[in-house]
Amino acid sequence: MTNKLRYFVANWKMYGHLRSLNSLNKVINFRKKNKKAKNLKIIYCPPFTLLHAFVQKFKNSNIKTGAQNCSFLSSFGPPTGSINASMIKSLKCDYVILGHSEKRAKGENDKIINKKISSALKNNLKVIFCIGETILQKRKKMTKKILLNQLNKGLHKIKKKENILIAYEPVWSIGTGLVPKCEDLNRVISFIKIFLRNKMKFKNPKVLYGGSVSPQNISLLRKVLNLDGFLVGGSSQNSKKFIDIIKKTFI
């Protein structure tokens, strides 16, 4: 990795109760005691039910908290079960994941994602914007076309670009144990960054990789030098595994 600041985002998905907070002590202690760990950002994105508890848990640790999604509506409204960006920010959260493939698969399109990104930024949340292609699209050599389409539509008329992290998550890699070859991943990350700089006017684009990241494959993934960090799913639910990923990447 070329940047001094590196990101490790823990997406807890639908996992965790209040008693799960005790498992975070290992990560908090690791972050405090390891001097080299000061040059990285650790971000936890638990379910909505745990956001407040995580913010309180991390109050003096410099570990940040984010949500896994939000509504595109900026004001209060009638949608049952929805939570908007202002409600998330009121809990003192800093980040939100948007555009995740699991949400896209349930009908969330680029236009809605664009509205969500706009609303999140207006409420001073930083955005982790997920993009990625399916296995069929990959086999048809459509990866670049799909990513361009998602970036163009998702970031249409979006400002505050310095508050956006791009997370490249191939749909075919999420939860499958499959990860791209290093040379393929390097080409895709470079392609994304060049596009963001030249076409979207990002001054210093940050791109993360997500999809079956684990302690077993991180030694290979860390060889992709133009990555700025990782979006970690299942492995982040285990503090030891998450610390192992950080250590093998950064320390």
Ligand code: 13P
Second form
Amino acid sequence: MTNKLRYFVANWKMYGHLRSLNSLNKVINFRKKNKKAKNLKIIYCPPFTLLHAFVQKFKNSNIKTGAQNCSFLSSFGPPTGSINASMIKSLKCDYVILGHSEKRAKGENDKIINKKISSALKNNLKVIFCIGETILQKRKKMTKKILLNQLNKGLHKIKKKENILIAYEPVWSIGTGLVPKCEDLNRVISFIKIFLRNKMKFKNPKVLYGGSVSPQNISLLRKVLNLDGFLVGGSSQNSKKFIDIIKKTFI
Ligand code: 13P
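Switch over from the form predicted alone to the form predicted in complex with this ligand, please.
Now the complete complex, all chains and molecules, led by this one.
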């Protein structure tokens, strides 16, 4: 096992019923058997409807839970269908994913994301802040510019940087089976970390990769040594595949 701390975040997106909880037993047993692996962090982000049940299920198992979004409003209020950070925290969740491209595509802009990050941190949630370029932006060689813009605006006036994980998720790799070449990924992750350290005053920036991570490509992705973990969508909905990804990273 590597000594480096590695995060494995399962983003279940719009997937799962209460009956899906049974499939988590495999992961709980896996975590128990690897109790001493302090450098291994597993975090599940199910839909809101399953958050409470997941927290209960993971009691005493050293697996953390997170939401997939939250309102930018910190107080109770009228927006029907919204859930704020304090409501999430009150369930004993620890994390929230913000800035996901699937939300950005529906109109969430950097300013709103910035407010959400601020509200989440105020309510003592840790933030998994997603950034990434589209295929068009990549073709136009705008990746760095886009990432800088998202980081600058999303993290504007944000403190508590130690409670933020960055997830680099190229939009073109999400759900497509495509992943960046290792050397390209390594370059982008270094670029993000240098920026976070030098310009954003992060002491120890942590950056995850997300986008089509699977048991098939993890042996390659794990070679990108400056990564601190993975944000896994589709493959995390199958416990066997998710465990496989974790095992192969640590072999
Ligand atoms: P996939 O792993 O299904 O490509 O999804 C990645 C993602 O969006 C995780 O947040």
